[in-house]
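Okay, so here's just one chain, in structure tokens, the form predicted alone.
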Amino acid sequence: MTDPSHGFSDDLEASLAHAFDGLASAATDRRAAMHTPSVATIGLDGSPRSRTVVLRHFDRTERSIRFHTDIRSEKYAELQTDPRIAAHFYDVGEKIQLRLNGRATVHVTDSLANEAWAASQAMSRHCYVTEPAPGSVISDGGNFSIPKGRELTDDGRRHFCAVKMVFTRLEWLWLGSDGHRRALFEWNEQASTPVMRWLVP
């Protein structure tokens, strides 16, 4: 991403385009600052729950992001109960924050999940063979098993889930040295273009 201090700091459409460019880059470049966002769900007890995930895909046309999880995890159970979800991205170099709100769908046995699994590297696939299940209470920190090595395995496929989030709200914040900027973009079901507003930072 380029220096945001010129060209779009006072242009809503350009600010949104720059945010989308950042998400696209983060989905393909593991060194990108926004490659590991935080996502928040509603816990089974009604409390907020957040964790870091790896951004695997971004589609600007349908306004969706995708990350992966284990069906044995708490977030899978939470999204099965309540699909509302939020994601938080921050690029420390550009001082840009993105906050996304929307709904998630979970994909376990369909073509989206199959394609996501096929594109996963060995070290990612190995995470889904962990025993016991993620979040299980263990007697000491290392009392679990996980395969090592570079060989691809399908042993964890049964535990793999692709989570797709379609967002209808994006809040953009830039901490500029000559004045901060904050904007809100909201989409409804019928409109392809968002309602755009400036906010006080």
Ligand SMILES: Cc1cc2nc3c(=O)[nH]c(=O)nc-3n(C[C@H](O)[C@H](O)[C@H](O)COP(=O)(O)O)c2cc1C
Second form
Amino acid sequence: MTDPSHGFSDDLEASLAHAFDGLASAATDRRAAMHTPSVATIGLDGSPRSRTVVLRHFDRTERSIRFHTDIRSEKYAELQTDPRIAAHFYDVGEKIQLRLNGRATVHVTDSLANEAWAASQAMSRHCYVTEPAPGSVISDGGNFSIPKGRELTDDGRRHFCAVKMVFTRLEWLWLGSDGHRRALFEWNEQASTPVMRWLVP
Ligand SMILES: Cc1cc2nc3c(=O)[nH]c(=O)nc-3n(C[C@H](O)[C@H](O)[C@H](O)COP(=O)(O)O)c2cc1C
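For comparison with the form predicted alone, provide the form predicted together with the named molecule.
Full complex below, order starting with the chain above.
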């Protein structure tokens, strides 16, 4: 099956290249459907936990994605306990779903975190000065503060964390109009080329 609008046919390598191109543009295009994936962690009680995040970076060579969060969040504590992580993307226009599995590293004081903070806009820094901590129980909905102007300083820096997920499994699903296609790509320890397989959709 060939879909001229996508440029891939029944071609595993082209499908993976298309998925990687989608991740690359989603990291920089705020309007891209895949700009806000769901990421899932393992809760401290062992139950699954998922939430929306903003995709900040994709590195094709390293096979990593990055998002930012607050060290006071539950996901930070969860990843400290168990670094296994999954990410889910759906591009409604392309009719493509991506499911990634891998491991996360959290970066709070290193150069990766410093560079990510330096590149963050005031609007993004704003979240990190919230008091009390995100997720705290409060007496009513508005009973928290985001001190004005502090996003323009480094006040929120101590709460800021960059999370890098290196993935070793990518499952691709395309809802083609003439028939769906599903493929699995798995990278072993040192291999740069994945094991590629078609799956029944
Ligand atoms: C569109 C959208 C984008 C979001 N982006 C982020 C983000 O980049 N980082 C983040 O920590 N939370 C982000 N959130 C909030 C999370 O979905 C979640 O509510 C919050 O981080 C608490 O999650 P946790 O308690 O599991 O740690 C976003 C929510 C929405 C709706």
